[in-house]
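Single chain ahead, written as structure tokens, the form predicted alone.
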Amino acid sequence: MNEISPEKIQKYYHQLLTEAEKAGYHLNSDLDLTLELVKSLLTNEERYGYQSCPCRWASGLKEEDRDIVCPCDYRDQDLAEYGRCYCALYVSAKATKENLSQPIPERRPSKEERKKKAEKEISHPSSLSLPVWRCQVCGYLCARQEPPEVCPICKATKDRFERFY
């Protein structure tokens, strides 16, 4: 494996922070940190062909891991009861140095409980496993456990969205 250049580094950390800010979504200020993180998608998008969370185990087969490719499915109900992701490559506003520097429980499933998930959801198609929220001002539809803190589309703020379905 190839020595990632501190070059591609910056360039992909300020591609990261551009589109993070055009969501609504913040990156760590702490820069070290962060710049470490980039490293590692970068690295782990090299070894696997895709960019797995620099925290968590990667099995190396996209479709198991789809869930925690960056930003992982858990960023944003992380963001909402902690103040930060997993890794810690994405917070909240209102991120506090205490809430940053506190760890967070793993909210990923085994992988068990994934592939029992995967055959529910197969063999019950029509069943959502998730909430459906919907943006009162563009319409923006997403499911997950949690509206996210901004609409990607709209910049509306999370008190803006509805229980949809």
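Definition used throughout: the rigid core is the maximal C-alpha set that superposes within 1.5 Å between two forms. In this text the structure is predicted, and so the values were computed from the model without any measurement. Positions refer to the first chain, counted from 1. Compared with the form predicted in complex with its partner chain:
Once the cores line up, the CA of residue 61 ends up less than 2 angstroms apart between the two forms.
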Given for the second form:
Amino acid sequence: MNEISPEKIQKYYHQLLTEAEKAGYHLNSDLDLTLELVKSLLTNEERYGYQSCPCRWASGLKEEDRDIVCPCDYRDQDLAEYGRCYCALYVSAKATKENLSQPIPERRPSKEERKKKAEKEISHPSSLSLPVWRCQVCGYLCARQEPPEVCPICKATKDRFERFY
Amino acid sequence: MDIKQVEGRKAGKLMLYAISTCPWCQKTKTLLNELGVEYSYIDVDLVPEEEEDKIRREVERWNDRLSFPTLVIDDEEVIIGFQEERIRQVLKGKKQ
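Now the other one: the form predicted in complex with its partner chain, given that the block above is the form predicted alone.
After this comes the whole thing, all chains and molecules, with the earlier chain placed first.
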């Protein structure tokens, strides 16, 4: 595996920081940790073709790992409950030292549980004139034939949307 | 399986399951190195595909959330996540 250059890490860190602040999110101010996490995201992009969470065991199959592509589907819930996301790349403005030094539980359902959830989401009897799509990263909802190419709120890609109603 | 051994003073049987890209797993290795104890570890994301199921079942025996780092001490106690103080405490209680 190629070692990611420090310049590339710095550049991507600044990009993530700008995007995060613009959208009301915050990166961890522990710069050593944050740069390690950014490096790992780039490593995973090279390895798997997508930026899988550095602290989770990726399958190597994008369909199976969509929920843990950074920012993961669990980030906002963990920010609300623990002041940080699972790997601690993202933190809430109110995060305390305690939040950042203790590990938090894994919220991602097991492989079996994820499979069951996917099967449950097949039918959507609806009296609405259009389907409603939900961004699984930030919760943005929109009523249209297809989800947008990119979430207008958090910039997640189309494949992160689920049919909500 | 690609289990690595790290030499050091005996403090019971220590097995660490880790992810190679995870800084918290790295912090756990650094702490164990600093404490100078003997331990084994495996970076589960680097095992060959044909061994993945075996190692997954092994980790799930100790931690059904399949999260990392998972540190197993003497095949009985499990510390999940980088809990620095707890690791120090538990290993302090182990005989030299």
